[in-house]
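Consider the single chain below, provided in structure tokens and representing the form predicted alone.
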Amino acid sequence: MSPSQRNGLEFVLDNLVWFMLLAVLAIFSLTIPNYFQPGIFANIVEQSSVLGVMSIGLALVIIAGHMDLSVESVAALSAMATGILFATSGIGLGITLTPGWLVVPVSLLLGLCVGAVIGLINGFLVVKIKMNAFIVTLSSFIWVRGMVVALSGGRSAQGLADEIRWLGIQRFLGIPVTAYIAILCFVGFSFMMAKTRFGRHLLMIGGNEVAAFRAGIKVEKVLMIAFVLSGAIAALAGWLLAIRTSGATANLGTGMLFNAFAAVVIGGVSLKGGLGALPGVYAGVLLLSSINTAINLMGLPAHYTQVIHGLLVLAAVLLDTLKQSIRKKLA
């Protein structure tokens, strides 16, 4: 195989999810009436915002060779904390700040701190105590969701202040502000992964943790930061969810973990660690949202979404195995 053919094949492998997204959009546009229109595409981007942000943190930990199953529950706790403190009906305490716009940064900071603390706990148990990341974060998934139910008593908090609600409903050029926030997160963290020492170290640790340690990389410090970032980013996703729905319920965000996991795997992040890029994860999120939108337009029962997502994850894992095999042959 010539160098140009090899480069072309590697380009296709690295960007396969984008080709899949374009193919799916083209097929749906040709076969489903009213699919090809700006409003539908704006809806796809909007539906991708919360899931996309949550997927970023999960992707960082998987790239580092570990797992964080707690992101869904962390998002729910962040949303519930925002709802309880700043909503005016249900179990909301309706706390007001002067001036009113302060509710935006204060509620966001509160949510980020909640997520960062849980990420710190996960990181400490995994990195310092050497416990299995799957078990630790599965435990966090359970106890944090239990905290959400305990704090809310199964009730909801609704009616966030207008200043914070504005962000949840405001649009610019037909696209919700929350979608721009998600895109900015992908741009920022993609830059971090590609251009900073932390990003390079994260990839090296995921590729071979022992080799990274012998190369002088502070493995424990980098991994701790990855878990804290994962928690904080999940909390940001929960905060976005709260401002979109103007409150929080005890079951808010249920099932998002599996969709985030699907988006990360479909987006090309290797479950073995050390390989993956966040733009591909965003394409994975858009792909899932495109399929969800198509199912809704066709009027199919909602459980078809779970069937298709499950098959997509299976296909993505098989594809990842195939890509690893091809890359070994190219090396």
The other form holds:
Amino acid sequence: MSPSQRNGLEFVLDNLVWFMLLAVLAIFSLTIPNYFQPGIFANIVEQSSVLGVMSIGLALVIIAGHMDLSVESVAALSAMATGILFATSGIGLGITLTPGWLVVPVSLLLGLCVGAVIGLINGFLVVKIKMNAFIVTLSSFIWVRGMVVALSGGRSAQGLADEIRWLGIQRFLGIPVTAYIAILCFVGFSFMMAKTRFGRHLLMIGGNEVAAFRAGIKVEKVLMIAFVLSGAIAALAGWLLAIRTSGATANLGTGMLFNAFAAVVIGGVSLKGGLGALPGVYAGVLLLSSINTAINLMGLPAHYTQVIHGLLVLAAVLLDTLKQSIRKKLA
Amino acid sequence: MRKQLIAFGMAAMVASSAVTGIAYAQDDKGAVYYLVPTLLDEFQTGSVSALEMFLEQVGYDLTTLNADNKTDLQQSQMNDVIALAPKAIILAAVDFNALAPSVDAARAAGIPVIEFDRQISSTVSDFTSVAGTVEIGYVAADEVERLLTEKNGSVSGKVLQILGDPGDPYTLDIQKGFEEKMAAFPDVTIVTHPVLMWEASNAGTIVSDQLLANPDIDIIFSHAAHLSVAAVASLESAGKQPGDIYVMSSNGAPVALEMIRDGWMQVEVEQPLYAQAAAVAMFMDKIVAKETIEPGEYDVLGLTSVVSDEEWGPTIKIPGAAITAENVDNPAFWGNLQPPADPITSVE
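Mind giving me the form predicted in complex with its partner chain, seeing as the form predicted alone was just shown?
Below is the whole assembly, all chains and molecules, this chain first.
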């Protein structure tokens, strides 16, 4: 194989998920009436916003060789906190701030703090106490959702202040503002992963924690930051969820963890850690949203969404194995 | 003199509390367990408060166990509660059929079982209090008929029906009733999509997509009010104004009433939560005493309700109501969160 052929093959392997996305979009556009139109693509990007943001935090922890199952519940808690404080009906306290726009940064900051604190607890237990990340974050997944139910008493908080709702419903160039927020997050964190020492350290720790430690990397500090970031980013996802649905119910975000996982794996992040890039994760999110939209337009029963997501994850893992095998042969 | 007064006061307090205690003991007819399917929606949490209030009025203590939408957990709870031998078990089943053997086991142990809100017809129980989920579908269909006539001049158009979780018999029953009655109108196209796990943002996504695939939608009918909230957010995001597309849903949650007041929602089909709970309390003495419950009409919080003798046992059906802008402030609707002030009395 010539060097140019080898480079071409490596490029395809690195960006496989983007090719899959293009193929899926092309097939759907040709086969589903109404699919090929700007509005549908805007919807796909919009649907990707909450899931996409949640997937970023999850991907960071997985790249570092660990796991964070709490992201879905953290998102729900952040959404509920926003709802309880700033919604006007149901259990919403309807707190008003002067000037009114302050409600946006204040609610966002509050949500981020809630997420960061839970991330800190997860990180402390995993990094300092050396508990298994799977078990710790599974526990957080349960107790945090329990807190959402306890705080809300099962009731909903609806009718967010107009200043927040504006962000949830407003579009710019036909694309919802929430989608821009998600894209900005992907750009920012992709830059962080590719261009900063923290990003490189995260990849090295995920590849080989002992070697990273011996290389002088402050493993514990980097991992703690990863968990805190994961919690804060999940909280941002929850905040977006609240503004998109104009409030919060106790079951908000249910099932998103599995979709975020699917997106991360499809996006090429290795569950063993040390491998993966956030643009690929975004492509994975877009792929899932494209399929969801196709299912909605075709009128297929929603049961098939889960079937297709499950099969996609399986296919992604299979492809990952094949990619590694091809890379070994290339090397 | 002062000491005597103090002693007299203390004696009076002791006597008073003793009398109260005796009175309470006389009213305490025993423990009743309520097995609620989930506490993640307002109807269910409302049902806990309502049952607690009404059962206390007729002398029973209510303990609630949450099954968190898990069938196996609710089966275990049934087994545990049977071992505690309460006066009765009130069951709102996660899964209608899977809980039937547990109902049989409880009754075999001499514990009466009351089906609340979710009717189990595959086995016999001691009492069933329902609004009738199929009937909610009927009421919704009547309202769709009215709204389409109002909007298009005839019963024709397109309805987007948003179900709850496709694994939940509650929503499937509403769909059954709704589509059964809508079959009489061939000029109405019904586009149906389920919302996995009743999660609101999924409903918003469906509405966004369907506005592009079916821009001529006349009515969006979702099977729970919180789904309509997300649907309305998607309508707003698409630049729609209140009334451009009619919105209706079912269960009567407070948020739905707010949306009616805001003009975004035209109709909410109420599940008469207070009356359903009151009916259980009204008949509880008879159920516990295993007395026959006579079929016929009964007044339950002002609603004429019918007890019929079904093959699965005596069943009371409380009529659901359509809430519109005209009657939205009626305090009888549970969504207004004003429980009835007058205590209920047991049926003699």
